[in-house]
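Next up: just one chain, as structure tokens, the form predicted alone.
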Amino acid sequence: MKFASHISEMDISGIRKCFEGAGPNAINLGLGQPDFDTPAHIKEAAIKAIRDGFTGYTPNCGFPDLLLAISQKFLRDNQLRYSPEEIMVTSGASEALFLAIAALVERGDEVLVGDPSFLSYSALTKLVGGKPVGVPLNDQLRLTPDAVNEMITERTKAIIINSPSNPTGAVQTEEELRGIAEIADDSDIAVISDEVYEHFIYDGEHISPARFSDNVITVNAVSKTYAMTGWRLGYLAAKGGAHEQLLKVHQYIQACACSISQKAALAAIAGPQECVATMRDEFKLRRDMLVKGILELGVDLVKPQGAFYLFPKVGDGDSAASSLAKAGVIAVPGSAFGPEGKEHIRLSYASSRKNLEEALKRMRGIL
């Protein structure tokens, strides 16, 4: 059969490729998910939902009680006022990102993405016939208003911001976010803000670009915050008429998110938040441990402020990742996240301190 050219020309995820060839005793520092179990009260809510018969379709945008909880969450955590009618529950943040891009981008339109940045941004843009345009990061691996402004053309339709960032762990400053939002408003460009790592910040603070503009689609999920990656439950929020346009895409590709996952997400978002603080504290300990070890190896590194990734500069990222794999440590070559990442590798510290300690031993003489 003959496949569409825009599919045939795409490559399989570089993150998935890095797992190939790993031995049975390999330490996987390539996986971008918390190594914690989903908290008990969240699992119990899902079990109750099954027993109570919440196993059918839900409203397109999600259960009303979950939409209300997300609305309250936005006000509580982000100082954003989104009504339940401006929120949509999706099958993970991945679907939310696709909805935003598919609703905004026409064939030939350009989407600005950080270079390097999470690889899905470019891939999803290509899926709808758009052109991803990489914006080089500064020496602290952050996106700056000046760099964004230089890359805008008459074809630019959107810019994607991810703070804290995957793969760099960088956290954008308030000044940078305000500046980018103002540029987007002046140029009539939408901002898509991916905030899935918002609660894993160790230095600085999380600020949502939607504080500075209504021209923002805010994307989030319970996946990272509550160790629920497999539950596939995300959400987005948008002001004005954007919600209706996003719904058109959602209705026809998904209809609704999983009913059981929605009830679990309600328990997560509206329930006790101590589990989040526990994970954040542990991730900070691991970050500090891995940063110290990497620097002692003499490797160039910008200390990450958030998420659970390090992005050390190692010369040739592909070669380094290959050598590490042979030594039993799985890392993702930075080239997977954009051309500017080619001298880097991404290391996830969503793994036990014991594993991180052993990984550092195996890295000696390689990095």
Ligand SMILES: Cc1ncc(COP(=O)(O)O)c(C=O)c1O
Given for the second form:
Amino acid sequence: MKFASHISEMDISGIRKCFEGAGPNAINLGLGQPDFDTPAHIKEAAIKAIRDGFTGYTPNCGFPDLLLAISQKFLRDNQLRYSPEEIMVTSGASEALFLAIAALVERGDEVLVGDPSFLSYSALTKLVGGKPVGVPLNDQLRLTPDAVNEMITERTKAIIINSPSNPTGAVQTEEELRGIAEIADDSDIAVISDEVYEHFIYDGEHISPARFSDNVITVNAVSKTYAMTGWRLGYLAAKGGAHEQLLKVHQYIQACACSISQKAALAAIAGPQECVATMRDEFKLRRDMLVKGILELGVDLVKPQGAFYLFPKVGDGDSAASSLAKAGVIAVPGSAFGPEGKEHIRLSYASSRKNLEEALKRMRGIL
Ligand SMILES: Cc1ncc(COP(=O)(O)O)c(C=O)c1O
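Let me have the form predicted together with the ligand next, following on from the form predicted alone.
To see the whole picture, the full complex is given below, headed by that same chain.
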């Protein structure tokens, strides 16, 4: 078999590396998903969907009640006006990101991604024959309009924003988002805004760049917000003709998202939101605890404002992750997220406070 060169030249995710050398009792701070169970009322909605025989294909973009609920959610949480016709339900944010990139990027086109940023942005760009271009972050680990401006060329098709960010936990300011949206408008570049961590913010507030420009494809999911990563249910919203172009990709690769997960997502998005506040409160306690512990070890750290990650600067991130693995703590080397991340490691606090306490003890003398 002869595989396409742009696929065979890609690497398998660097996240795997972090498990090397870790024993069976290692504490896993490498995880990218909430350590909570999906709330009961959401599970019940899925069980009911199965009992009711809601098991066939749904319309490509999602079933109408869910599209309406997502439209209302955008207004409730993000001050965004998207009609149900501008929304598409996808198999996780991952599919939504792929649709956006596949619909925008031709061979050789460039996509601006934070360096470091979530691995999929570069990988999906390469998957369609495009070229990811890393934009260095500022000393607060945020994307700035100036840095974005410097990287724009005639081949730039899109810029991906992720606030709060995986892997840094940084939250972009309104001014920065407005500035980047203006640049995108001036250069007719799309902004892909990945907002999967929007509800996990502990200082500051979440702002959607689509408030400032119609050139934005807003991507989100129930995955992190409602502890539903395995349900594979995300969504996107895009104004005007963009939606139709994305639909062409979605209908052939996926047809529709899982019908049962769609019913569960309706219960999640339109139902009581206390479960989200409970998770956020717990994550905040853990963030404060881990930040305090890491700073007491004398490690250089920008305090993260959101998501559930810390991104301390530890010197050589690869060797720190490997020493930590031997000491029983799994962390992800920052180099997995882009070359500029090489002096960092990513620590996830989607793990119990007891585990975090023990992990801090094991880190002593290593970091
Ligand atoms: C920033 C970011 N976007 C998207 C995803 C993927 O989300 P989903 O599970 O909904 O595909 C992740 C998962 O780790 C993520 O961290």
